[in-house]
Each structure stands twice: as structure tokens, then as C-alpha cells.
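A lone chain, given as C-alpha cells: the form predicted on its own.
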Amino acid sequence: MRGWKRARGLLFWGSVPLIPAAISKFLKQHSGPLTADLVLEPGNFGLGKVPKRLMPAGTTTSICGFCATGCQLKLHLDDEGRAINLSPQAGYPVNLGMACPKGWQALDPLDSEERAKVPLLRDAETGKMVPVGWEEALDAFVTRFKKIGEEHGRESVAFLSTGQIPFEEMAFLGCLFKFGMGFLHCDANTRQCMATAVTAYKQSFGFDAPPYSYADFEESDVIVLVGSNLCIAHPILWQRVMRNKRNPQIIVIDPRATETAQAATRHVKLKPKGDLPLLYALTHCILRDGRTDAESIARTEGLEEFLEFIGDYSPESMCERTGMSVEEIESLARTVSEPGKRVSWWWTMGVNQSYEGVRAAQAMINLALITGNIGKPGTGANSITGQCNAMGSRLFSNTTSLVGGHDFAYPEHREKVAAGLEIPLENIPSETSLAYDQIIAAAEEGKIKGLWIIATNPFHSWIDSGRLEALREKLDFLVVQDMYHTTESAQAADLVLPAAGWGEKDGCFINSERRIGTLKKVRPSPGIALSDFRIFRLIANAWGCGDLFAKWTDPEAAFRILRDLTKGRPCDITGLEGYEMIDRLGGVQWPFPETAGDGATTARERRLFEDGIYYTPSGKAKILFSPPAEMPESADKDYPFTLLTGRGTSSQWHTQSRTAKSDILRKLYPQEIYVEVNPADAARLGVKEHDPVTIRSRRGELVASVYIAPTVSAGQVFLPMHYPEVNRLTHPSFDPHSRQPNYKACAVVLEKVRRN
């Protein structure tokens, strides 16, 4: 081939050197695609302009790498393949032709100059960071963990995964470190944001199973959105609410005036953490008014003890947890439970980032059974997924659930995984991996000696993350493998190693209405940056498990195997042939057996539970609940306010890694962090608009230019989570059910900055 040469073992794309010999002594004893592949696509390499197109000239289609709605890009391609730019794809039943900012500004984070392109590994005599080839790399990862567990045992390593890579990328992972490198504690980021809904979904239905579609927006007539900002957060889907032709009420129930509170019919603004006392006050109206749905009900368990548990939440004794009126709550019993109006509940991060989160959610579930409202169009009590796969990693990512939908405890599972996995029975633990804090504290406290964070930025985005600094001091060997080599994560580690980002590689998401969507390779990785999977693949061999892993030839591969797995699961999607058919039904939503005939006639849109049959042992769902708890940290005399945090703007995400790279959307929202303070809280602090004001919490404190804004009441003040400094504040107290932190509340003190 022309281009090519090779020297004393070393693979060569004119003068940069691609493969070291150990890898290439493993390519020649590994024939197939593998071999193919890796040795004649330099693109999986990014080394730019590629003898081989990405894909024909023309367009394509790939799943937006940002939030969980899912939105259709179509990517328009030059004569090499190469992504050029984009549009929101017409026809696509998520987005309808619709994108956010950032859907189309999605190309400008790929050509940032802070991008890893080489691995970096930390020099032990000078502690920097020196550029490295895969060779070496590989060698320290390997030999510095192994040596970890042979010291410290199988407990000592762990990692910390997340919901933004494709699925597949996310169960190899899992399964690598798992059955292959025989490490236990493993979790993923959507213990940040999602595992409130998972847990309330298990312990409700029996399975993580979220029982609506998005074709719902448009067709109940009360859409009740709790702790959800929609018009920032998921702007798509409140352009799916406008779509909606039977004139909805839409209630908002926040302490702020959102965005979305604002452009509602109703706003209930209520006390900090009182939506789970407002929930138990508007069912104890609903039945004791008798104002429900005995079907519904009958396909329940749980009833007698909740009735006796819900008397004691009238709405005169839940008034001074909820600073609401009787006459508000009773107002809103009334309109949530209106015979024959189809009512659907939504929440986001306002009631998953809470200490009660499970509860919340079980609330609001509960309201739906009792009144019927699940199962039917326009109903359900719902959660909006946070991250572009978290309901992905909530199915495949192997940390705390055995991938596949399946369960460490069952040995059923374990024998069902092992026999489509090909690996041995004993590979697979039946323990159960310690959550996200809890592989926290066990580093604070020793016993985790190494740690690998992928495509994920723990040292900006965990709960007081002031704590992040000192437990890297803990650490023996601390690898982040990421796309920027700038992270706050990526400037502690020992090593990075350079992984492409979205849009550089194949693979599926899963959006937060259970479809299944393909992202497409249209950019070649810079440098010799590789795909996560590519790296898993290196990383296998080198550890000496590859053969486990045989199979896993390439991410379409690793899909089939995937899905067979599924197979009478909840989440069986055996009916899906491959990528290209995924395509041709514009997203499929699981579960998509083979039984589910034939894919051309299916519907698009699909809701569960329209049978009212659950997938609890019973076959019917449990009402569960528990009584409100104290919030972890109130304010008081010292630290009189309530910090609450939440989404900034719809051009901003997480922790900016990605939109920070992009310069139409930094002038899209402000640059410098800045604090919402009411009118009358300014006016006695002695602050105008812009001053800048110190923000204490008993974890730390930071700087922040003033906003005034009379959308938060007295007494409170909104920070946007995007701003590393946030998380110095927030308080590390979690839900005892799902172990997800509560990042919405503390205390906090605010003092006028004085100039000099």
C-alpha cells in the first residue's frame, strides 16, 4: 500500500509511528477483523486526511452526543467522509427537525486545540506530564494496577465511568474490568443524575423501565413537571409540550421562577425539598375524596398501609413544609386527579439530586397509579434522563447491574451472561459493587488504591468536590482517559490516555424514552487518539484476558452480542437485526423482541404498561413510601441561605469540557460564574447588579459576580452547576436508596466583596 512502511516492528504512517511491537505482535496472532481494521483504517488513528473515506460523500445520520433526548443529526460529509457540518434531521420522531444550541454547534468541540492526541504519562522525578506512544502507556497502566491487586487485592482498583459514551463502549468496559482484569467496584456518572429514577423505578415496577413516550408531551391534557427546567434543560421537548393541540395545563412545581415556571399556566413555588410533603398532602386529597381509578388500583400492592400512612398528610399539616396555602394544595389535588383528563408527571434533577429523592419519585408514581394515569396515552409518572446514554449505562454498563438488564445476586443471570458472554461461570462476582461515594470514601479511606476515570470529570462534577483534592493524595495511580487533556481530572492524573469523542466513532445511545439510536464515525481522531473501544481492546490483550474478548471485534459486533443477552429480559431488543435497521426505523424503543414481527409496521411510538401488568413477581406494581426527612443542612444564623443549584442555559453542559470548545456557544452564556439574589436580599446585603459577593458554605467558598433576580424568593440564591467552584459548596449527603447525591440544597453564607 502506498504510504505504508514498516521498521524494526513498528507500524508507520509516513513518518508518525502508529503501532508499537508488543501491539503488533498481538495483531499477527489475531486474525479477522480486529486485524483489519486496526492495521489498514489509519483513520481509527486520527491522523486527519485518510487514503480511505469515513464514509461516502453525501450525508449521514448520527445521534446528538449531548443530552438524553436523543435528537437526529444529519451530518453532511465531504468527498473523504469527512463531517463538514449539520442539521437536525426532519424526520427523526425525537426532535421533528428541531436541534438546541448545542445540537448545532455539535461538530465545534472535536477541533479544539486542548484535545489528547498522544498518551501523557506523569514523569516520577520532574511530575510532569510527557508525551508517550501506546506502547508505554499501556505498560504503565498495566503494570501499575496489577501490582495494586496483587498488594491490595481485587477491591483495590476501581473506576468511574460515565453516561456519554455508545453503550457498547460502556458493557465492554464493564465486562473488562469485571471478567477480564478481575477488579470488583466500578460505577458510572449517571449515579449523579439518574440513579434516584432507577431505583424508583425497580422497586416500583420490578425493573428500570420508564413507561413513556415523548408523543406524550403532546397528548395529556395537565403536564405536571416537578424540580424540571425543560425550556433550558431539554429544549427540545418543551417545543414537543408547544406541540400539544388540547390546550394542556402545564404546572410547574420549583422554588425558582425557572424559565419553564414562567412560561407555564401554573407555578406552585414551594420550600426548598417540600415536594415529597406536597405529594403526600395531594394524594391524601385524592383519596380521601375518593377521586381515583379502582382498575388501576387493583394492579397494586400496598394499598391497605399506605392509606393508613397518608392520613397523617392533610394539607393543614403539610402547609409549614410546603409554604403552601390549604387552598393551594386542595386547588391542586383537584386538578391533578379530574376524572377522564389525561395527567402525566415529569421530573428531572430537581428531585433526583436530593436525599429523598426515591421517595419523591415513588410519590409521583403512586399519583399515577391511583388515578389510573400510566399505561395510556398522555399519563405516567416520568423521568427525563439526564446524559446522552444514561439509559444505557443504566442496562449495559456492567457496574452495579450485570449487563444486560440482569442482576450479580441471581445466579441465573450469571449463568445466563456467562453462556452468551463465552467467559467462565467463576469470572463473574455475585457481590455487588460499592456506588460512586461509596468508592470515594473507600479511597479516602486507603482501601482503593487506583483509580480510572472514563469520560467523566469526577474532580469538577462530585459533590463537594474540595474532597476529590485531598483523596488524590490517597491514590497510588490515578489514569483519566478522556478526549481533552485539560480536564480538572485529566490535571491530576498520572496518566492520560487520548480517546476520540463523538462523532469519531460507531456505536448506540439510548434516549430517555427507551429508543435506541446509532452515532456514526465522521471525523478522524486527532493525533493517535483512539475510540474507547479500540483502547479497551489494547488494554485486554495487554493485560493477557483478549481471548475473553475475542468476539468483540468492533462495536457492531459487540451490539449483537449485547443484544442477544437480552433475550426475555424486560429490555429484549432480539428483534433488531443490526445498525442499518435501527436506522430504517428512525430509532427503535425497547423492548423490540423477536416476536415483535415485522420492523417496517411497528409502531414509532411506545409506550409500557398498557396491559397494567408489571414486572414485579406479583405482576403488580408496589406503592411504596416513607416519611419526609429533615433536610441534611438547613440554613441558620451563621449561614442564613439556601443555595440552590441547577442547569444555567441551554448552551451550556456539565462541566463545559465540551461547550467551553465551542465559541458560538461561550457567547451564548455568561463566562464568569454569577449568583441569582433577590431584590430584597441584594438591597440588604448592599449589593447592586455585578458586585462581587463571597459565597461560603462549611466546605468552602468562592467568588461570584451578583445577578439580581427576583425569580428566587428571599432568604435563597441560584448558582448554574457548570462553574467548577459550585461543587466546593455543595453538601455530600446522599439518598439512602439510590446513593445519589443531594446537590440542589445547603447552607450557605453571602458577604459583599469589599474593594479596595
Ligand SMILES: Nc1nc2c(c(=O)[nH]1)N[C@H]1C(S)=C(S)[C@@H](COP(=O)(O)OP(=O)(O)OC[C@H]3O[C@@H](n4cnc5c(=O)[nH]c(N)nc54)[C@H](O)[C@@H]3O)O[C@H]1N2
The other form holds:
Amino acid sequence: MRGWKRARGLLFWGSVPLIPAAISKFLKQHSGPLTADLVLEPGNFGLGKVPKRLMPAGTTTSICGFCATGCQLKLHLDDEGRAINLSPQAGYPVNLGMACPKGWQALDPLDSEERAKVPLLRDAETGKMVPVGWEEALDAFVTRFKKIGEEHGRESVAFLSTGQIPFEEMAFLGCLFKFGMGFLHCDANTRQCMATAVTAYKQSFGFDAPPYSYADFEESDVIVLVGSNLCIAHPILWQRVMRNKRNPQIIVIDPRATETAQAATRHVKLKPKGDLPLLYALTHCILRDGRTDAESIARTEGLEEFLEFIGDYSPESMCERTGMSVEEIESLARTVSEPGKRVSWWWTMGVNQSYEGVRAAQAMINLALITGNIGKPGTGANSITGQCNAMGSRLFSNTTSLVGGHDFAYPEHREKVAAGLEIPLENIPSETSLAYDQIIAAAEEGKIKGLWIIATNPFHSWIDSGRLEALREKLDFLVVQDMYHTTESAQAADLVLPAAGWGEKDGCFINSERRIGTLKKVRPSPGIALSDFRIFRLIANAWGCGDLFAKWTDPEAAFRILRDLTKGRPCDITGLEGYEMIDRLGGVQWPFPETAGDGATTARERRLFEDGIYYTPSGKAKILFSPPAEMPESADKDYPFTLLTGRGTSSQWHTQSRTAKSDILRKLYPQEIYVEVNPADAARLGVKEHDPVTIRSRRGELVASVYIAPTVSAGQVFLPMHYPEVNRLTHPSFDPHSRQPNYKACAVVLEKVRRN
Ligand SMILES: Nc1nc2c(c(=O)[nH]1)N[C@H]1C(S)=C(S)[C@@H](COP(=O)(O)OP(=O)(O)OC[C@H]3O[C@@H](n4cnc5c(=O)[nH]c(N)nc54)[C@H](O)[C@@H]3O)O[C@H]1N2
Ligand SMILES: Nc1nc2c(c(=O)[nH]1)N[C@H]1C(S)=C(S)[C@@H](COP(=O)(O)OP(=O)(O)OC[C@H]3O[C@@H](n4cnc5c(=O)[nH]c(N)nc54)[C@H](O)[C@@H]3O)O[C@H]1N2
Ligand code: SF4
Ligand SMILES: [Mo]
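Show the form predicted in complex with this ligand, please, the one above being the form predicted on its own.
Then the entire complex follows, led off by the chain already shown.
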């Protein structure tokens, strides 16, 4: 039997796309719930057609599947409804007809030969990955994970997922895993990325609510970008800054002279992790000089304690920690508190990826609150999200928060969600999951024995990634569900589930400014790859809990279930009928309650807190702070350089599984790993441009080509995260409140590679 199945798998492998006769034979041989589910999704078998509704006059639209800017792309379709080309959508309120190189080339990664086209299962005897059909794959999935669960309990299987699939899929996964399969621990790569902002907002505002709209970039007098390289990471948001007609001051706070810093009006070359000391010193000056807004302060609580605390943070005492002079700090403090000026604070990974990111983010929130820069045009304490659906994951993934902007800890939330989903209340745990790093640690300790990885590539992207390879040996069963079978994580798997990618499925993303937009299926997925949504349906049925999710028939049905769950929450979107309405309105920012009415539908860009009412029980924002801590691993005699990491070019995306598949994008970035080295350091080390150097940390080493540039200060080096070696060096330290990894600073040593 096994041989037959394997042969069938091989048939699929070798003959993709399948001929219709082979498909119908396959379907006939495999009737029952599995087949019914496969049939539900026309177009999955290579030759299917895209539903007619997606083809108005030969074009349709989709939100880009890379960054959280959320540009809308116009897809040009052939007679069969397949996208053959695309262009940025003119008139969409986000990108106004623009797109960056990744957006323009978004179709390229779909055609790669490295696509996972059939499930692959590791053969116990040979250790090789063998193509199998869906039934065998599902059988292995269910048998192996059930066995682990039965032997070791509900804490022994975990999943790690993503901010890059539609939220309907994220919600299905989170609900299936916790309420259907009955496991507890799950997290996503949003922990690597947004956990700090989530925690900061939740604690300060009472809900994870980025308050701004992109229009604020254009309406601000002083734009402060902290640890944010917009020109590379959010190029279209930089274009929005460039549209600002108020002649704004643009201040970039970053240890590196990034592309954005070079284009700004002022670059504050901060010492790595000098953010919290600097922000407190600025606050000290502003409070000392009374450059505050009484009305806004009246809407806060905790100021008295803060006043006492901030006395210790004079600019004089913070020079050492920030690398700045008293004059520089005083002048910056005046600029960000100029009466009558609209000041907006924006931050990204330079802040979030830190051992004290939450407090640094809250230090900006505090500054906005005390200077009255919130709830008004051109203001805000604004976290820019990273992945296309990071915000969707925050509201709907059912990992850290209970689906729909709820909390696992509150009985009334659990009751509401149980009723809304029509599932037994006892299926909803009151405990929260372990965070990502705790899941990894539990796997290392042998407590977690089964791991399911969906749309993320931690064997490349996780901090101190060398640990994952060692951990691999400890896992009884590792499942990776990805578009490609060649990612570092997929290659480590026991079972690879082939997933459809962006462009091959429907659903919604939520961008940085809380705007919900739709994506469309405009391509069949290759081989027998299925959308993640369909894979979760198949797993639900195979696991025996399909009945619980009977109403989750397709993404839009799931959307409606999720929409109804948000009723009465800050993220209430009950005013949305469905996908067609979202498209008609040009994307819709949450909240959008039933009561929003037509007035709200015409207000295309909305910010929160215009009424000064926050989501805390008192309605007031909380001022939160704690003393800055020491860097977990700073440069020393043996490891004299501070290693910074981040995005390299606008054409590279994370672990490069997608962007490396585009011929055009590949021409736009360096193929080999390079390290930015200050000219003085290069001279001292005796290295020239393009010389190979070994970079070693206490955890691992790599060889990179030298790129001599004054963009980094002496004593610092920068490595782009897109090369798999980089995270072998990073130091596994975490913010205590958000458990976000501290990717951006650790100690390394550089040595010239001696040629024989
Ligand atoms: N082209 C491209 N665009 C992307 C992505 C991509 O992979 N490629 N990824 C997307 C995702 S998921 C994310 S999260 C965003 C990330 O967007 P960004 O956060 O803007 O990008 P990074 O380069 O990771 O980090 C920003 C800056 O933080 C600086 N930094 C390092 N340490 C410190 C510090 O201690 N303090 C301060 N103030 N700054 C510091 C770095 O020098 C770097 O220039 O980009 C999104 N957009
Ligand atoms: N040193 C260092 N490390 C970092 C960072 C840093 O600044 N420095 N940044 C961190 C940040 S902010 C982030 S967000 C992470 C990103 O880290 P990852 O999430 O690991 O990176 P990606 O390459 O985006 O991985 C996404 C995976 O999902 C697959 N995929 C894409 N679409 C789909 C789909 O629709 N379905 C399925 N099933 N699979 C799909 C892709 O092929 C890819 O393998 O990296 C983190 N790592
Ligand atoms: S800026 Fe972001 S959303 Fe816009 S096209 Fe580029 S990657 Fe896509
Ligand atoms: Mo991210």
C-alpha cells in the first residue's frame, strides 16, 4: 500500500501540472470528506480557472504580500483569469499609484521550480524526503501529533506561524490548534517583530492600537524616525513623507547613517541601545522647561511618579549612554516640543528588537502624551509594522490574544468567543501560550516534542539560530508548511506541506495604519499545493474536529465569523459587509462598527484618540517607565565590535525565500554576504574593499565580504539579515515584557581571512 501511495506521489511530482484525467481518477479513488474539500477549491490542480467574480474587465486588485505598508496592486489578467502582469494601483489611499521593486515583481516568486508542489514525507529508513499524496501526508500529521499528545499531554506540540498569510487563515490555524486539536502553545514570527509595540500599546492605551494614519506623515511639522530605515524597509511610506508640504524637520535616530538618515534633515547618531536614556533625557528637559500640554496630560495617569523618576535623567547624566553632547540633547528636546508644531514619533525594529524595547516605545508614547502630540493631524506615537499582515496577526491569530481582540484571561471574553464560534466553552483555555523563545527552550528541554511551522523560516531568522539545528535532533516530528521545499526550515522537516502563496488565494491583510484590504486568487497553485486555509480544513477533518469548523467553508465565510466576533471591541469591524465592500471603499481602517454609518465610509483616513479617551478602564493613558538596563552583551576586549543587523536593500525580503526567486530582484542586491565596516576600523584591521573577513561571536562565526563605509561608526559593524549565517552570531536576549528578541546588538570580533 505504501509503495502504491509513493508511486502516486511520484506521479504528481513528475507531471505537474496534472492532466485533468489524472485528477479525476485521483478524486474518484478518494471520495469522502477529504475529496470534497479538495474539490471545493477550483484551480488548485494547475489547470483550474479563477472564479469569474475576480475578473472585472481583465483586472483585479490585491494588497501586496510583502511589507506592512499595504500597497494595492492592480493585476492584469488573461482570458483564463490568471495574472500575467501587475502595476501599482492609482488612487489607492495608501500607495497613490506607487510600488517598490518587491511589489512590482510580486508575481515572479510564484513560478519558481523550488515551489513545494506535493507533500514530502521523510522516509524512516533512508532519511530521504519522499513525495506523497495529501492523504498520506495528513495521516502522518494526525498520527504523529496525536501520538505525541497522548503520551506527553497538550503542552507537547506547538506551532510557530507568521504575519504573512491572510488573517482568515491565521484565525483558522489558531482556533483549530487550540480549540479543535486541543494543544496550548503557539506563537508567530510577529514575536520577532511587533511584540514590543503590542505590549507597549496594550499597557499604555489599554489595547494594541497604533493610533495613526499615513496622512500623518504628510501633515507633520517634525517627523522623528527612531530605529526605522523607511527608505529601504517601507519605501512607499518614505514617498508619503516626501509629499509633506509643511517643510518638515525629519529627524532620524539610528546608530547608522542609513539611506533614510542621509535623506533626513537631522541624523542623531545614537550609541546602540541609547534610545531609552535619550528619550528620558528629552523628557527631563521638556518637563523641566514646562513645554507640556495640560489638556493632554489631564488624560493620563502616573505623571506624579514619572516626575519623580525623570529627575535623574538630566542630559548631562545621559551623554555617556547616548554618545551625544548636552547641547545636542537640549536642542533635540526643543525641536520635539515646539509649541504649536505637530510632532510625530515613528519607530520600527531599532526600538522593538531590544532587551528594553517596551519601555523605549512607551518613552515615546509618554512624550507624545505630555506634549499633546496625539489624536491630532500630524502627530502620534506610531509603531510601523513589518509584515503585510502583522496587524491581522495581532487581532486574529489566537496566539497571544484570544481571537478578535480578546483576552484568554477574561471569562467573559472566553464566553463571548465560544458563543460566536459555536464551540464548547471548555475548549477555550484560560492560560496563555508560551512565547516563541520559551517554546524553543521547552523543545530543547524535551517538553515540546512536536513542532508545526507555518509560513516562517526560523532556521534562518530566529536569534542564535544555531540552537535550532541542535534542537532538531530533539524533536520527534517537525512539520513545515511553506510555498517552497528548499527553505532552511523545510529542509529540516519530517513532513513538508505544500502551500499556495500570495496571488493563489483569497483573504485579507491589515496594514500599519489599521487598514483592511483584500487579496485575490489570480493564479492556480502549482502541483497539488493548497491554500493554507484549505490545508487547515483538511487537517480539521482528518483530526476529527471538522464539525467544529463546519461554517469555515471559505475565507470570506471565516471573515464574517471573525467580523462578528469583534463586536464591541476597539477593533470592531461589524460595519463591513464583506470583501466587495472593502474593495469598494478603498480599504477600511478599523474600527468600523455597524454604527459607523455613511459618514465614516467617506472618511478615508482616520486616527484614534481624537476624543482623548483611551481603552484603559479609567479611559486615561498610562505613563509607564523603568530605569534603563545594561546591554546584555556589550563589546569588550575579546569581542570589540558591536554587531548591528537589519534590512539590506529594498529588493530583499527576510530569508529571501521569495525575493531570491526573481531574476530582476536578484540583480538589485549583492549576492554575497557583506559587512559594513567603518574606514578607520578597516585600516586598523588591514582589510580592503571586498576582502573576506571572519566575524565571530560567542555563538558562531561567518565569513563576509568587506564593504567599507562611514555609514557605521568605528567599533560598530552592520550585517544585513537576509543571509542565513547572520543569526548564528546574534545573542539570545529578550525584552522581559514582550519577550521580543534583541536582534540588533551583540559583541563580535573581526579577523582578516589570511589567504594561503
Ligand atoms: N526591503 C525590505 N523591507 C522590509 C522587510 C525586508 O525584509 N526587506 N521586512 C519588513 C519587516 S517584517 C520589518 S519588521 C520592517 C523593519 O523595518 P526597519 O526596522 O526600518 O528595518 P531594520 O533595518 O531592521 O532596522 C531599522 C534600523 O534600526 C537601526 N538600529 C539598530 N540598533 C538600534 C538602536 O539601538 N537604536 C536605534 N534607534 N536604531 C537602531 C538599524 O541600524 C537599522 O537601520 O521592514 C519591513 N520591510
Ligand atoms: N538578525 C536579524 N534577524 C531577524 C531580524 C533582524 O532585523 N535581524 N528581523 C526579524 C523580523 S522583524 C522578522 S518579521 C523575521 C522574519 O523571518 P521569517 O518569517 O522567518 O522570514 P520569511 O523569509 O519572511 O519567511 C516566511 C516564510 O513563509 C513562506 N511563505 C510565504 N507565503 C506563504 C504562504 O502564503 N503560506 C505558507 N505556508 N508559506 C508562505 C516563505 O516561503 C518563507 O519561507 O526575521 C527576524 N529575524
Ligand atoms: S512598499 Fe511594501 S507593500 Fe508597497 S510594494 Fe513595496 S513591499 Fe509591497
Ligand atoms: Mo518584521
